[in-house]
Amino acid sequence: MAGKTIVVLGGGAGGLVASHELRKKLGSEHRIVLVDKQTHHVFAPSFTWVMLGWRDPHRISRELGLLKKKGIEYVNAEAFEIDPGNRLVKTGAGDFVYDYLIVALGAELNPQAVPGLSETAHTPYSLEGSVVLRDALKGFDGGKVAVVISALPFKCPAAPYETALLLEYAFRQRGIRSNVDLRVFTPEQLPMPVAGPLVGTAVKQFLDERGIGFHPEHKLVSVDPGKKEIAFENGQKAGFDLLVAVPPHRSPEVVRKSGLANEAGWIPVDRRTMKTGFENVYALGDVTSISLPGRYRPDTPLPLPKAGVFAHFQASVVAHNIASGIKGGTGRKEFGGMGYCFLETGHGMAGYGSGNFYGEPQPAVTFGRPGRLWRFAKVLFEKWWLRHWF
């Protein structure tokens, strides 16, 4: 049998595990490329602890070079354009043809999307987002601070709760939460609404019990940097004296020229298996879109989220079904929708979410208290990624 070429666009999360899954499962007459503009992986959900300076960034990346003892070829390049239709991909480093294609380029920032918001917010979306707010939280002794979610949709939904809820106890472990009015202004009706009204209200209750001010329905339509205000596309401004952002989002340039993306720039794919409109191109993970119809406003249907958990279950049945197709397989595996989520509330303590995303006519996604044993999980669970991986 010929030997096969696997291209995988994207290291994050999904790319990293698809990649690995089909070392694993295919022999080494098959090539497979991970092809990434980064020099590194770095696990986001460690970007809060990063932002309290319980993190150096050094001990959450890892070098994608590494992966090349895993049998892993790894390309440190931008890709330019993908072409499907000549099964072909044009990077900085060369062109690549495949027999089998992996997108998985995740979601860009995009601040610049709204006016004044890239001149004065802060975010822990990004590494460099983390440390700069981490250095601007040292001088920080009081005053106005807003965490805002600028626009739909965006990445891990829990994020800018979690930002709220460690920013919270922070304040009160340094002496000046009495000095901090603290509010999260963002344009869901509840905080993390594809979950279920239930999740929603429990995260809503976190807030309200540490005295967090909760602002649903606010879009986010401009920052005067100079006033220190933002306004909202409902007429309502509020001030600041700290921004802390969610910046809109957008995908890579690659996909939005591809063909694969539809109108809004994110590709839509089967919901079970990840498959594109074009054949042997998969895609998975930020970088898709995929509607759950008739979830509370049936004229409005609701993306699955944007999270690494997603990706990498994704991630896990491409990989499988490519390997079985290339050697002859019939067996066919699906991703089913289920997904987890850990909520850190602060006090050494997190929440634990989970359950299946796909579940008709709602969600059948569970959230506990939070409790000590959860943020002790979460702690593991990078330690685990970024060992297993690497």
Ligand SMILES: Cc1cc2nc3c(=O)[nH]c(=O)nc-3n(C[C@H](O)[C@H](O)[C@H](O)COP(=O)(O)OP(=O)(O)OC[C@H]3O[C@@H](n4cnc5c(N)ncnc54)[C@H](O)[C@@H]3O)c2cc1C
Second form
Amino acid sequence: MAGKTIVVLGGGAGGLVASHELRKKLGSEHRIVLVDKQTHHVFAPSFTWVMLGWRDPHRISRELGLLKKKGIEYVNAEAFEIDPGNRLVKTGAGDFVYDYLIVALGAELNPQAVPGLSETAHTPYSLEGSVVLRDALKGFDGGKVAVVISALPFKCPAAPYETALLLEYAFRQRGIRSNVDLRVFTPEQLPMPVAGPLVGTAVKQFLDERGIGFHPEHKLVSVDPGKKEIAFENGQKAGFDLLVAVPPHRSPEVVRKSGLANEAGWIPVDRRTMKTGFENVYALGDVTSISLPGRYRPDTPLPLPKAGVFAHFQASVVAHNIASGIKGGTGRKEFGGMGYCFLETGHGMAGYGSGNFYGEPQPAVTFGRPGRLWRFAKVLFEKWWLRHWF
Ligand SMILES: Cc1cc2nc3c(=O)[nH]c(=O)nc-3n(C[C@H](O)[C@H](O)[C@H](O)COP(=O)(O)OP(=O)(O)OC[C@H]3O[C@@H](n4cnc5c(N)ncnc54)[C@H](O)[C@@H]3O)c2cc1C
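Alongside the form predicted alone that was just displayed, please also present the structure of the form predicted in complex with the ligand.
Next comes the full complex, and the chain you just saw is listed first.
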């Protein structure tokens, strides 16, 4: 059998799983080439722990170069052109002709999309941002804290709420809680809408119990750095002393101009196989757009959330099907929409939501009340992830 070349773009959650599973399933005559512009893989679920000083950045980062010893050809370069017509990817380290392509380039942060945001806001949505926020929190002893979800879609629907709950806990630990007015602003109607009203109501209750203000249907339009004021599409304004934002997201430029993307810049895929409109080109994880059958707003189709758990499971399916196709096997797998997530609530506790996000007529997601066991499970998962793939 002639050796095939499978190029995986992106060494984040999805690309990491896809390249490992392909390597495991295919003989050494087949090349697995993983391209990432970063030198390190970082474990994003721990960014909130970095924010609070509970993790050092190096503890949640791993060198992508380590993958070479596993037989994965890691290329540290930016991909700047995807040419599916010629089965070619152009990168800063040269061109790669592929037999199969997996696009797992994620979503990037675009704070410049909101005037005033990039100069003013802190964010736990990047490793660097979490470190800067950690240092800013050390010098913060009270005032107005606004946690703002700037725009939809954004990755990890639970993370902004976890951020608010953990900040509240940290302020309490430091004895400054009574000096802090903590509020969450979001364009959503309820937290985590795709998980359904039961989960949203439960999360809102956690905020209420801790005295965290919740302001739904507030879409950020601008930030006034001088006045320290945020303005929303509905005409409301709010002051802040510390602004903690989930910046607007967009797909990487190479994807937007590739011909693979829809008008919004995300890649539409077959929601069960992750096939794109181009032969032997797959996309998975945050860079994709998948509409769900369940709807919570009559006119707004809710997409599958952007989350590592989906990138992970989708990557397994894609790797299995590519390997099976190459080896002439017939068994194909499908991604069925299953997902889970931890939501840390402070005081050493976490809740746990899980279910089928492709459930009809609505996603069938259940939510376990916060407890110490789920928090412990989250710590174990972090350890497993960073040991298993490196
Ligand atoms: C604070 C926070 C907490 C989170 N918590 C959870 C959680 O508890 N559970 C969960 O399921 N998800 C969580 N997520 C979401 C999760 O991290 C993402 O959904 C997941 O990483 C998506 O995987 P991906 O492979 O699609 O993209 P990514 O992991 O973002 O990987 C994309 C990769 O592509 C690379 N890249 C981009 N453009 C280029 C280019 N042009 N050339 C070369 N390389 C490029 C990037 O460097 C990156 O390594 C969290 C996210 C955040 C920010």
